[in-house]
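We begin with a single chain expressed as C-alpha coordinates, specifically the form predicted alone.
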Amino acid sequence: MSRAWGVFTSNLASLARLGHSFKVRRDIGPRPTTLLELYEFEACPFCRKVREALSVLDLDVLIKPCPKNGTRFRPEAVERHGKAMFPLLIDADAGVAMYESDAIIEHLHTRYGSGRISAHLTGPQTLALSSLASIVRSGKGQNARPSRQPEHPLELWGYDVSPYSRLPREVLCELELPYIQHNIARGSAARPAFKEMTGKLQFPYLLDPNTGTGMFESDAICAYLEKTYAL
(Lines of atoms letter the chains of each structure in order from A and count residues from 1; the text may use other names and numbers.)
(Lines give C-alpha, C1' and ligand atoms only; values in the text may rest on other atoms or scores of the structure.)
Protein backbone atom coordinates (compact mmCIF):
# COMPACT_ATOMS: atom_id res chain seq x y z
CA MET A 1 0.00 0.00 0.00
CA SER A 2 1.50 3.33 -1.04
CA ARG A 3 1.93 6.16 1.45
CA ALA A 4 -0.63 8.36 -0.33
CA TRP A 5 -3.21 5.57 -0.56
CA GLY A 6 -2.65 4.63 3.07
CA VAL A 7 -3.26 8.20 4.23
CA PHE A 8 -6.30 8.51 1.95
CA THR A 9 -7.98 5.33 3.20
CA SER A 10 -7.10 6.14 6.82
CA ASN A 11 -8.88 9.47 6.37
CA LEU A 12 -11.85 7.58 4.91
CA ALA A 13 -11.88 5.31 7.96
CA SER A 14 -12.01 8.36 10.23
CA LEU A 15 -14.78 9.79 8.07
CA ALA A 16 -16.70 6.52 8.42
CA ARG A 17 -16.71 7.13 12.17
CA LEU A 18 -17.88 10.71 11.51
CA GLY A 19 -14.86 12.10 13.33
CA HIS A 20 -16.11 10.90 16.70
CA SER A 21 -13.67 10.68 19.65
CA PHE A 22 -11.52 13.59 18.44
CA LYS A 23 -12.43 15.54 21.60
CA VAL A 24 -12.31 14.75 25.32
CA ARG A 25 -15.59 14.93 27.20
CA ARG A 26 -16.02 17.66 29.80
CA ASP A 27 -17.54 15.35 32.40
CA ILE A 28 -14.66 12.94 32.94
CA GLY A 29 -14.27 11.50 36.43
CA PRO A 30 -11.47 10.11 38.62
CA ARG A 31 -8.35 8.66 37.04
CA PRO A 32 -7.16 5.07 37.54
CA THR A 33 -4.11 4.65 39.75
CA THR A 34 -2.98 1.55 37.84
CA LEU A 35 -2.61 1.62 34.08
CA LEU A 36 -5.50 -0.04 32.27
CA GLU A 37 -4.67 -2.97 29.99
CA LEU A 38 -6.45 -3.81 26.75
CA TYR A 39 -6.09 -6.97 24.68
CA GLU A 40 -7.34 -6.05 21.22
CA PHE A 41 -6.46 -5.73 17.57
CA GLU A 42 -6.65 -2.64 15.42
CA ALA A 43 -8.98 -3.95 12.69
CA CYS A 44 -11.61 -5.24 15.13
CA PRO A 45 -14.74 -3.00 15.03
CA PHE A 46 -15.66 -3.93 18.61
CA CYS A 47 -12.16 -3.00 19.79
CA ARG A 48 -12.42 0.32 17.97
CA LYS A 49 -15.46 1.26 20.05
CA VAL A 50 -13.50 0.66 23.26
CA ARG A 51 -10.48 2.61 22.01
CA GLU A 52 -12.78 5.52 21.18
CA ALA A 53 -14.26 5.38 24.68
CA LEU A 54 -10.75 5.54 26.17
CA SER A 55 -10.02 8.53 23.95
CA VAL A 56 -13.07 10.60 24.90
CA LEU A 57 -12.48 9.78 28.58
CA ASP A 58 -8.82 10.83 28.30
CA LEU A 59 -7.51 7.50 29.59
CA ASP A 60 -4.11 6.01 28.88
CA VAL A 61 -3.94 2.26 28.34
CA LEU A 62 -1.38 -0.50 27.85
CA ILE A 63 -2.26 -2.13 24.54
CA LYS A 64 -1.41 -5.82 24.14
CA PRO A 65 -2.04 -6.42 20.43
CA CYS A 66 -3.80 -9.66 19.56
CA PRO A 67 -3.92 -9.88 15.76
CA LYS A 68 -5.15 -13.07 14.13
CA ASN A 69 -2.57 -15.87 14.34
CA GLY A 70 -0.71 -13.89 16.99
CA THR A 71 1.66 -15.88 19.21
CA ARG A 72 2.28 -13.45 22.08
CA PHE A 73 -0.77 -11.91 23.64
CA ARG A 74 -3.53 -14.14 22.27
CA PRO A 75 -2.11 -17.14 24.17
CA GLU A 76 -1.52 -14.90 27.20
CA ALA A 77 -5.16 -13.79 27.16
CA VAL A 78 -6.30 -17.42 27.06
CA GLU A 79 -3.90 -18.47 29.81
CA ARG A 80 -4.83 -15.59 32.12
CA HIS A 81 -8.53 -15.27 31.41
CA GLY A 82 -9.75 -18.40 29.69
CA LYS A 83 -10.59 -17.48 26.10
CA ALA A 84 -9.42 -15.69 22.98
CA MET A 85 -12.16 -13.09 22.82
CA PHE A 86 -11.52 -9.42 22.14
CA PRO A 87 -11.60 -6.73 23.34
CA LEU A 88 -10.56 -7.77 26.84
CA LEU A 89 -10.08 -4.98 29.41
CA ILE A 90 -8.11 -5.42 32.63
CA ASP A 91 -8.88 -2.78 35.24
CA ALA A 92 -6.73 -3.57 38.28
CA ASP A 93 -8.22 -0.73 40.34
CA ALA A 94 -11.70 -2.20 39.95
CA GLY A 95 -10.45 -5.78 40.15
CA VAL A 96 -12.15 -6.77 36.91
CA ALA A 97 -11.33 -8.48 33.63
CA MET A 98 -14.08 -7.74 31.13
CA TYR A 99 -15.14 -8.92 27.68
CA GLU A 100 -17.88 -7.44 25.46
CA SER A 101 -17.34 -3.94 24.10
CA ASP A 102 -20.65 -2.54 25.35
CA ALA A 103 -20.00 -3.79 28.89
CA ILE A 104 -16.48 -2.35 28.83
CA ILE A 105 -17.72 1.02 27.55
CA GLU A 106 -20.37 1.16 30.28
CA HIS A 107 -17.77 0.30 32.92
CA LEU A 108 -15.36 2.98 31.71
CA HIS A 109 -18.03 5.69 31.62
CA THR A 110 -19.37 4.72 35.03
CA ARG A 111 -16.01 4.53 36.80
CA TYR A 112 -14.03 7.21 34.95
CA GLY A 113 -16.75 9.46 33.60
CA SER A 114 -20.13 10.77 34.69
CA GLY A 115 -21.93 7.54 33.84
CA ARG A 116 -23.49 9.05 30.72
CA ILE A 117 -22.27 7.11 27.69
CA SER A 118 -21.35 9.06 24.59
CA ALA A 119 -24.12 8.68 22.00
CA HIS A 120 -21.74 7.70 19.21
CA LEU A 121 -20.63 4.62 21.19
CA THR A 122 -24.07 3.03 21.49
CA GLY A 123 -26.59 1.51 19.13
CA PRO A 124 -26.38 -0.66 16.00
CA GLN A 125 -25.22 2.24 13.83
CA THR A 126 -22.02 2.43 15.87
CA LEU A 127 -21.01 -1.14 15.04
CA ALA A 128 -22.01 -0.67 11.40
CA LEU A 129 -19.85 2.43 11.01
CA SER A 130 -16.98 0.89 12.95
CA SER A 131 -17.12 -2.15 10.68
CA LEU A 132 -17.10 0.14 7.66
CA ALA A 133 -13.91 1.78 8.95
CA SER A 134 -12.27 -1.66 9.10
CA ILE A 135 -13.40 -2.49 5.57
CA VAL A 136 -11.96 0.76 4.23
CA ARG A 137 -8.55 -0.17 5.62
CA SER A 138 -8.61 -3.55 3.84
CA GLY A 139 -7.56 -5.67 6.78
CA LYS A 140 -4.63 -3.55 7.98
CA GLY A 141 -3.98 -4.21 11.64
CA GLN A 142 -5.60 -7.64 11.47
CA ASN A 143 -3.00 -10.36 10.87
CA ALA A 144 0.20 -11.02 12.79
CA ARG A 145 3.64 -10.78 11.19
CA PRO A 146 6.95 -12.12 12.60
CA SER A 147 8.83 -9.65 14.77
CA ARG A 148 11.39 -9.18 17.49
CA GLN A 149 9.86 -8.73 20.92
CA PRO A 150 10.86 -5.53 22.76
CA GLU A 151 11.98 -5.70 26.36
CA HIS A 152 9.79 -2.75 27.34
CA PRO A 153 6.49 -1.50 25.89
CA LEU A 154 6.78 1.35 23.43
CA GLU A 155 4.80 4.57 23.94
CA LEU A 156 2.55 6.28 21.40
CA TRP A 157 0.86 9.66 21.71
CA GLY A 158 -2.24 10.22 19.56
CA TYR A 159 -5.94 9.43 19.58
CA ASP A 160 -8.07 6.81 17.93
CA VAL A 161 -9.82 8.74 15.19
CA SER A 162 -6.65 10.52 14.04
CA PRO A 163 -5.90 9.14 10.55
CA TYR A 164 -2.17 9.62 10.98
CA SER A 165 -2.14 7.95 14.41
CA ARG A 166 -3.92 4.93 12.95
CA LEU A 167 -1.06 4.04 10.58
CA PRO A 168 1.60 3.27 13.24
CA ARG A 169 -1.02 1.56 15.43
CA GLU A 170 -1.68 -0.88 12.60
CA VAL A 171 2.02 -1.72 12.36
CA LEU A 172 2.36 -2.06 16.12
CA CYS A 173 -0.59 -4.44 16.06
CA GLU A 174 0.64 -6.59 13.18
CA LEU A 175 4.09 -6.89 14.78
CA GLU A 176 2.51 -7.69 18.18
CA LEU A 177 4.46 -4.89 19.87
CA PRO A 178 3.03 -3.86 23.25
CA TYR A 179 2.68 -0.13 23.72
CA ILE A 180 1.23 2.46 26.04
CA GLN A 181 -1.36 4.50 24.19
CA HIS A 182 -1.32 8.04 25.54
CA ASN A 183 -4.68 9.36 24.41
CA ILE A 184 -4.34 13.06 23.75
CA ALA A 185 -7.46 14.14 21.88
CA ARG A 186 -8.52 17.76 21.71
CA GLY A 187 -9.10 19.05 25.24
CA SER A 188 -6.87 16.42 26.86
CA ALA A 189 -5.34 17.46 30.18
CA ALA A 190 -2.09 15.88 28.97
CA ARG A 191 -1.57 18.24 26.03
CA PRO A 192 0.40 20.96 27.90
CA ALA A 193 2.86 18.44 29.34
CA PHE A 194 3.24 16.78 25.95
CA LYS A 195 4.02 20.10 24.29
CA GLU A 196 6.57 20.90 26.98
CA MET A 197 8.19 17.48 26.47
CA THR A 198 8.37 17.54 22.67
CA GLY A 199 8.22 21.24 21.82
CA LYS A 200 5.07 21.05 19.69
CA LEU A 201 1.55 19.67 19.45
CA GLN A 202 1.82 17.14 16.65
CA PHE A 203 0.61 13.56 16.52
CA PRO A 204 1.47 10.78 16.39
CA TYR A 205 4.65 10.73 18.45
CA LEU A 206 6.51 7.51 19.24
CA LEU A 207 8.92 6.94 22.09
CA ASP A 208 10.85 3.67 22.18
CA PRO A 209 12.52 3.23 25.59
CA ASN A 210 14.36 0.18 24.26
CA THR A 211 16.46 2.31 21.91
CA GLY A 212 16.00 5.80 23.31
CA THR A 213 14.32 6.87 20.07
CA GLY A 214 11.60 9.51 19.86
CA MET A 215 9.99 10.71 16.64
CA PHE A 216 7.06 12.44 14.94
CA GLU A 217 5.57 11.69 11.49
CA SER A 218 3.57 8.54 10.84
CA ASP A 219 5.62 7.42 7.85
CA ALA A 220 8.88 7.78 9.78
CA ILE A 221 7.41 5.89 12.73
CA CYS A 222 6.15 3.05 10.53
CA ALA A 223 9.51 2.79 8.77
CA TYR A 224 11.31 2.72 12.13
CA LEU A 225 9.06 -0.04 13.48
CA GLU A 226 9.56 -2.14 10.37
CA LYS A 227 13.35 -1.69 10.42
CA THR A 228 13.76 -2.23 14.16
CA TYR A 229 11.28 -5.02 14.90
CA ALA A 230 9.97 -6.73 11.75
CA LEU A 231 11.62 -10.01 10.71
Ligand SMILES: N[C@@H](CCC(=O)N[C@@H](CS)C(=O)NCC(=O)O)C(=O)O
Contents of the next structure:
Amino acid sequence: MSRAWGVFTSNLASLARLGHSFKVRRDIGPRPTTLLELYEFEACPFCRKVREALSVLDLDVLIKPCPKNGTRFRPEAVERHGKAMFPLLIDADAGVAMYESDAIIEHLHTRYGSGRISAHLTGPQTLALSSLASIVRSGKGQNARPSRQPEHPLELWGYDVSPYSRLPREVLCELELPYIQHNIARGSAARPAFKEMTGKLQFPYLLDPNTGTGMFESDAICAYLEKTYAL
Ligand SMILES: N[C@@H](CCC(=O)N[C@@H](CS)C(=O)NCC(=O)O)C(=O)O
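Show the other one: the form predicted in complex with this ligand, since we just had the form predicted alone.
What follows is the entire complex, opening with the chain shown before.
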Protein backbone atom coordinates (compact mmCIF):
# COMPACT_ATOMS: atom_id res chain seq x y z
CA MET A 1 0.00 0.00 0.00
CA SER A 2 1.55 3.33 -1.02
CA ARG A 3 1.92 6.09 1.54
CA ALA A 4 -0.66 8.34 -0.21
CA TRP A 5 -3.20 5.51 -0.45
CA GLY A 6 -2.56 4.60 3.17
CA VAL A 7 -3.22 8.16 4.35
CA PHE A 8 -6.31 8.42 2.10
CA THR A 9 -7.91 5.20 3.37
CA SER A 10 -7.01 6.03 6.95
CA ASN A 11 -8.90 9.31 6.52
CA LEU A 12 -11.83 7.33 5.07
CA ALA A 13 -11.76 5.07 8.13
CA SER A 14 -11.99 8.14 10.37
CA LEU A 15 -14.81 9.53 8.22
CA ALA A 16 -16.68 6.26 8.72
CA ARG A 17 -16.85 7.19 12.40
CA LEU A 18 -18.74 10.37 11.40
CA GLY A 19 -16.51 12.78 13.29
CA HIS A 20 -17.12 11.09 16.66
CA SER A 21 -14.50 10.54 19.37
CA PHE A 22 -12.32 13.50 18.40
CA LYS A 23 -13.00 15.20 21.72
CA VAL A 24 -12.66 14.30 25.38
CA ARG A 25 -15.98 14.33 27.25
CA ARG A 26 -16.62 17.13 29.71
CA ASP A 27 -17.87 14.80 32.44
CA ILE A 28 -14.81 12.63 33.02
CA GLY A 29 -14.46 11.21 36.54
CA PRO A 30 -11.71 9.76 38.74
CA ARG A 31 -8.52 8.41 37.18
CA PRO A 32 -7.18 4.88 37.66
CA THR A 33 -4.07 4.57 39.83
CA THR A 34 -2.85 1.53 37.87
CA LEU A 35 -2.47 1.60 34.10
CA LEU A 36 -5.36 -0.12 32.33
CA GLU A 37 -4.43 -3.00 30.01
CA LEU A 38 -6.17 -3.92 26.79
CA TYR A 39 -5.67 -7.08 24.74
CA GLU A 40 -6.95 -6.17 21.28
CA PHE A 41 -6.11 -5.88 17.62
CA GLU A 42 -6.35 -2.81 15.48
CA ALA A 43 -8.70 -4.16 12.78
CA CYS A 44 -11.26 -5.55 15.25
CA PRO A 45 -14.43 -3.39 15.18
CA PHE A 46 -15.33 -4.30 18.77
CA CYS A 47 -11.84 -3.27 19.91
CA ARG A 48 -12.17 0.04 18.05
CA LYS A 49 -15.28 0.95 20.10
CA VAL A 50 -13.35 0.34 23.33
CA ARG A 51 -10.30 2.28 22.11
CA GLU A 52 -12.60 5.21 21.29
CA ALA A 53 -14.18 4.99 24.75
CA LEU A 54 -10.70 5.20 26.32
CA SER A 55 -10.00 8.19 24.12
CA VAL A 56 -13.16 10.17 24.98
CA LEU A 57 -12.60 9.39 28.68
CA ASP A 58 -8.98 10.59 28.37
CA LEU A 59 -7.52 7.34 29.71
CA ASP A 60 -4.07 5.93 28.98
CA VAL A 61 -3.80 2.21 28.42
CA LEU A 62 -1.17 -0.48 27.93
CA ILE A 63 -1.99 -2.13 24.62
CA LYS A 64 -1.10 -5.81 24.25
CA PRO A 65 -1.62 -6.45 20.53
CA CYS A 66 -3.29 -9.76 19.66
CA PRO A 67 -3.37 -9.94 15.85
CA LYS A 68 -4.51 -13.19 14.27
CA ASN A 69 -1.81 -15.88 14.52
CA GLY A 70 -0.05 -13.77 17.14
CA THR A 71 2.33 -15.70 19.38
CA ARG A 72 2.86 -13.23 22.27
CA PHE A 73 -0.26 -11.82 23.86
CA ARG A 74 -2.90 -14.15 22.35
CA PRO A 75 -1.56 -17.16 24.24
CA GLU A 76 -1.08 -14.97 27.34
CA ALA A 77 -4.74 -13.85 27.19
CA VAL A 78 -5.97 -17.43 26.91
CA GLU A 79 -3.64 -18.71 29.63
CA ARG A 80 -4.50 -15.95 32.11
CA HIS A 81 -8.12 -15.24 31.30
CA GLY A 82 -9.58 -18.27 29.58
CA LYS A 83 -10.37 -17.43 25.95
CA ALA A 84 -9.13 -15.80 22.77
CA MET A 85 -11.79 -13.15 22.38
CA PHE A 86 -11.00 -9.50 21.96
CA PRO A 87 -11.22 -6.88 23.36
CA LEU A 88 -10.22 -7.99 26.85
CA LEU A 89 -9.76 -5.23 29.44
CA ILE A 90 -7.78 -5.61 32.65
CA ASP A 91 -8.60 -2.98 35.27
CA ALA A 92 -6.44 -3.75 38.29
CA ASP A 93 -7.97 -0.93 40.38
CA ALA A 94 -11.42 -2.43 39.93
CA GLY A 95 -10.06 -5.99 40.19
CA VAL A 96 -11.67 -7.04 36.92
CA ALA A 97 -10.73 -8.77 33.67
CA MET A 98 -13.58 -8.18 31.23
CA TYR A 99 -14.63 -9.47 27.82
CA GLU A 100 -17.49 -7.99 25.74
CA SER A 101 -17.02 -4.53 24.28
CA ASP A 102 -20.39 -3.16 25.47
CA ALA A 103 -19.74 -4.30 29.04
CA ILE A 104 -16.24 -2.78 28.93
CA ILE A 105 -17.57 0.53 27.59
CA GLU A 106 -20.20 0.65 30.33
CA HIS A 107 -17.60 -0.17 32.99
CA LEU A 108 -15.24 2.57 31.78
CA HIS A 109 -17.99 5.21 31.67
CA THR A 110 -19.28 4.20 35.10
CA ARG A 111 -15.91 4.13 36.82
CA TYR A 112 -14.02 6.88 34.96
CA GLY A 113 -16.83 9.06 33.61
CA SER A 114 -20.20 10.19 34.92
CA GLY A 115 -21.93 6.91 34.05
CA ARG A 116 -23.59 8.45 30.99
CA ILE A 117 -22.42 6.42 28.01
CA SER A 118 -21.42 8.19 24.80
CA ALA A 119 -24.31 7.50 22.38
CA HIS A 120 -21.95 7.07 19.45
CA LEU A 121 -20.30 4.09 21.15
CA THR A 122 -23.42 1.95 21.48
CA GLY A 123 -25.92 0.23 19.22
CA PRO A 124 -25.77 -1.73 15.96
CA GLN A 125 -25.02 1.34 13.84
CA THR A 126 -21.79 1.86 15.82
CA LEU A 127 -20.65 -1.68 15.09
CA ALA A 128 -21.56 -1.29 11.41
CA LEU A 129 -19.57 1.94 11.07
CA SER A 130 -16.67 0.52 13.08
CA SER A 131 -16.63 -2.50 10.74
CA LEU A 132 -16.69 -0.17 7.74
CA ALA A 133 -13.61 1.63 9.12
CA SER A 134 -11.80 -1.73 9.23
CA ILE A 135 -12.93 -2.65 5.71
CA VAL A 136 -11.50 0.51 4.13
CA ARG A 137 -8.12 -0.31 5.71
CA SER A 138 -8.26 -3.73 3.96
CA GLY A 139 -7.08 -5.93 6.79
CA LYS A 140 -4.27 -3.69 8.06
CA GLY A 141 -3.62 -4.40 11.74
CA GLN A 142 -5.16 -7.85 11.55
CA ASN A 143 -2.42 -10.46 10.99
CA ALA A 144 0.80 -11.00 12.92
CA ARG A 145 4.20 -10.70 11.27
CA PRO A 146 7.52 -11.96 12.70
CA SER A 147 9.28 -9.44 14.91
CA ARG A 148 11.87 -8.86 17.63
CA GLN A 149 10.37 -8.42 21.07
CA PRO A 150 11.22 -5.15 22.85
CA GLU A 151 12.29 -5.29 26.47
CA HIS A 152 10.03 -2.39 27.47
CA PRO A 153 6.70 -1.26 26.01
CA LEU A 154 6.93 1.58 23.50
CA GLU A 155 4.85 4.75 24.02
CA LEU A 156 2.56 6.37 21.47
CA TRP A 157 0.75 9.69 21.79
CA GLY A 158 -2.34 10.08 19.62
CA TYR A 159 -6.00 9.09 19.66
CA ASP A 160 -8.08 6.46 17.99
CA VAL A 161 -9.82 8.41 15.21
CA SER A 162 -6.74 10.44 14.29
CA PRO A 163 -5.97 9.17 10.73
CA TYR A 164 -2.20 9.56 11.06
CA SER A 165 -2.13 7.83 14.46
CA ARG A 166 -3.82 4.76 12.97
CA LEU A 167 -0.89 4.01 10.61
CA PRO A 168 1.77 3.34 13.31
CA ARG A 169 -0.81 1.55 15.46
CA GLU A 170 -1.37 -0.94 12.64
CA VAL A 171 2.36 -1.66 12.47
CA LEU A 172 2.68 -1.94 16.27
CA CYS A 173 -0.20 -4.40 16.16
CA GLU A 174 1.09 -6.56 13.31
CA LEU A 175 4.54 -6.73 14.95
CA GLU A 176 2.92 -7.53 18.35
CA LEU A 177 4.81 -4.68 20.02
CA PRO A 178 3.30 -3.71 23.38
CA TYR A 179 2.86 0.03 23.84
CA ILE A 180 1.40 2.56 26.18
CA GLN A 181 -1.27 4.48 24.29
CA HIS A 182 -1.31 8.02 25.65
CA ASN A 183 -4.72 9.25 24.58
CA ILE A 184 -4.62 12.90 23.79
CA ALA A 185 -7.83 13.79 21.90
CA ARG A 186 -8.99 17.41 21.73
CA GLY A 187 -9.54 18.74 25.22
CA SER A 188 -7.24 16.15 26.83
CA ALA A 189 -5.75 17.20 30.16
CA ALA A 190 -2.46 15.71 28.91
CA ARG A 191 -2.01 18.19 26.07
CA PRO A 192 -0.11 20.93 27.96
CA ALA A 193 2.45 18.46 29.38
CA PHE A 194 2.89 16.87 25.95
CA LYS A 195 3.55 20.25 24.36
CA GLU A 196 6.03 21.04 27.11
CA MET A 197 7.82 17.72 26.50
CA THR A 198 8.00 17.82 22.70
CA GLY A 199 7.70 21.49 21.83
CA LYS A 200 4.60 21.09 19.65
CA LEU A 201 1.11 19.67 19.51
CA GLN A 202 1.28 17.11 16.74
CA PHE A 203 0.26 13.46 16.69
CA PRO A 204 1.35 10.72 16.46
CA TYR A 205 4.53 10.89 18.51
CA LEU A 206 6.48 7.72 19.32
CA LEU A 207 8.90 7.23 22.18
CA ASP A 208 10.92 4.03 22.25
CA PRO A 209 12.59 3.67 25.67
CA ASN A 210 14.51 0.65 24.34
CA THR A 211 16.58 2.81 22.02
CA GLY A 212 16.00 6.31 23.45
CA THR A 213 14.32 7.36 20.18
CA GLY A 214 11.51 9.90 20.02
CA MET A 215 9.89 11.01 16.78
CA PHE A 216 6.98 12.70 15.04
CA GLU A 217 5.60 11.89 11.55
CA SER A 218 3.65 8.70 10.93
CA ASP A 219 5.70 7.60 7.90
CA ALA A 220 8.98 8.01 9.84
CA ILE A 221 7.51 6.13 12.80
CA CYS A 222 6.29 3.25 10.61
CA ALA A 223 9.69 3.05 8.88
CA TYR A 224 11.47 3.08 12.27
CA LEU A 225 9.28 0.27 13.62
CA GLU A 226 9.85 -1.85 10.53
CA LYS A 227 13.61 -1.29 10.57
CA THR A 228 14.01 -1.85 14.30
CA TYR A 229 11.58 -4.68 15.00
CA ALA A 230 10.36 -6.47 11.84
CA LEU A 231 12.18 -9.71 10.95
N1 LIG B 1 -19.43 -9.65 21.64
C2 LIG B 1 -18.00 -9.48 21.66
C3 LIG B 1 -17.50 -9.88 20.30
C4 LIG B 1 -15.98 -9.81 20.22
C5 LIG B 1 -15.43 -10.54 19.00
O6 LIG B 1 -16.13 -11.31 18.36
N7 LIG B 1 -14.17 -10.27 18.69
C8 LIG B 1 -13.50 -10.97 17.63
C9 LIG B 1 -12.52 -10.04 16.92
S10 LIG B 1 -13.30 -8.68 16.09
C11 LIG B 1 -12.68 -12.09 18.20
O12 LIG B 1 -12.27 -12.05 19.35
N13 LIG B 1 -12.41 -13.11 17.39
C14 LIG B 1 -11.60 -14.21 17.80
C15 LIG B 1 -10.21 -14.10 17.30
O16 LIG B 1 -9.80 -13.04 16.81
O17 LIG B 1 -9.50 -15.08 17.47
C18 LIG B 1 -17.68 -8.04 21.99
O19 LIG B 1 -18.50 -7.14 21.78
O20 LIG B 1 -16.58 -7.79 22.54
